[in-house]
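The chain that follows stands alone, in the form predicted on its own, written as structure tokens.
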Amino acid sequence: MVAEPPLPPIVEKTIHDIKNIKIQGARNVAKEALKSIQEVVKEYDGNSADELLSMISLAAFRLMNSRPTEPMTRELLSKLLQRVVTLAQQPSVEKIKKALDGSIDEHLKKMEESFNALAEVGSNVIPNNAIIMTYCHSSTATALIKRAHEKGKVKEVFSCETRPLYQGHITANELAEAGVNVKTIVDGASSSFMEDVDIVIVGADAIQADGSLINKIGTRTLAIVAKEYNVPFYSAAELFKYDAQSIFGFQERIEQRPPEEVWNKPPKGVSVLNPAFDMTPAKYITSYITEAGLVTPQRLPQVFEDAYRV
């Protein structure tokens, strides 16, 4: 077997903080991939193409398979790919990396906008004077609160802490530091709150065709709690969250973790699963908060085909 040629150190080291969970969060690994690449193209000092494209293929390949449930990752990699299909034949090192270059910014660019619509979109759907439950740590959720926050309308966050990574420490850290009134509750509490709660907001890691949502473990209790106490269950998701392969069967991977996060050196006898992500059915899921604005479940895969297939 033939040995692939080793990667540029900027993306083993994307590549390495993606899969330690140094670089967290669907939107945030899908940015850091295409600035490493972009940070391949400008540093590349060569005078072939080919080795160039064949440089920019490869970390594409490798970003991309860092962790499975990315298919936003996945999603703007590919474009990108197709980019590098057309500049295949193009003879000019500098004209490529031109071209390279000017469309991840493209993406970049696109990426922000968006970020900041479904923000926008997401602070007016929270009531005044809203009790929110969140879960894990979403960039997209908790700027969306923030933006409800500035707007007056937030008075107190529920936090869940999000075993086992605690990953709902950043986002009570994050909301603090923005003025947020924040509660940090155990996961298991949350049907002992939610009474209280007005909605319920939280990320996404993936969508799948029939409208369910992939996203951290312990998001499908939640969901099923908040049915239980009639409270709108709201996702946070860009619309390149949405898997368009899995119309054809193709289902997202739970990634399984090291046991150790769990449990570092457990009894013998005792064995740890230790699985990253659950599904939610869409019937849990009130509406997902997009760029596009509200969104149902069964309506997110035709809206996303208007957005980015046509």
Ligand code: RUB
Given for the second form:
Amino acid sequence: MVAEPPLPPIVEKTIHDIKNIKIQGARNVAKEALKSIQEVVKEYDGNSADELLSMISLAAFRLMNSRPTEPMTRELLSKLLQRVVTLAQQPSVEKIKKALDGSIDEHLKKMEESFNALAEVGSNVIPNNAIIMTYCHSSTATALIKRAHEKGKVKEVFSCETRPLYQGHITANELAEAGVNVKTIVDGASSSFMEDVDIVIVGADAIQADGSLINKIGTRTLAIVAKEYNVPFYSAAELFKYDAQSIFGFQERIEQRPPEEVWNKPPKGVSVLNPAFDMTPAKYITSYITEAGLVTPQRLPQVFEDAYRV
Ligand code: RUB
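Please could you give me the other form, the form predicted in complex with ligand RUB, since above is the form predicted on its own?
All chains and molecules follow, beginning with the one already shown.
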């Protein structure tokens, strides 16, 4: 087997942090992946256009595969790779660096704009004096809850702790720091509190062509419980969460994580399964909250196509 050339240390570190969930949430993964490539571009002090472009391509491919269930990272890095291809005939290293740096800045700026637009739409969806339930840590969901809080609309938030890695603690911390009244509950308690809840808001890792949502394991359970209690269930998702390959019948691959995260030393005869995500069918989702407004699961593929496949 031929050994792959080494990656720049910043890219190695970013991949390591993504795999270990130090960098978590689809949006942060995509953003940090882009930023690490930008740093490589900025720090390149060689004089070979070929060397620079192959280094960036390899880094992008490896980052894309750092976690399997991340279409936003795949989509944004693919766009960057398309830019790399257009620069292949460009002999000037400085011009390539400027073009890639500019292209990454542009992606990061667009991400920020859509994030803000989505937070505004989402804050309008939240009713006055709302009791909200959320799950895991989604920077998108927390952004819109914080925006609604600034408008004085949030009474309290139930934050499910989210086994096995407790990303719900990040959510609770972040919301408490913003002054939101937040209560942490164990995942199994969601149905005990659901009848008090006005609205459930979760994030999204991927949305498939049939409108289904892929998000942290346990999201589907929460959606089923919400339906039982007639509580609207929203997913806050930038359109880039849409898996454009799913229209061709490809199913998003669910990441399987190390069993030790669940039980470090299980007794003999016990095996541990640790899927990172699950799939919530479209019928449980009231609507996606996107930068283009509220989009029902059925309409999402078309809205994505209209926005990004010019
Ligand atoms: C995080 C998770 C989040 C989505 C959306 O899982 O499921 O809901 O990634 O996050 P993990 P965001 O902790 O395993 O990455 O809204 O920040 O993109």
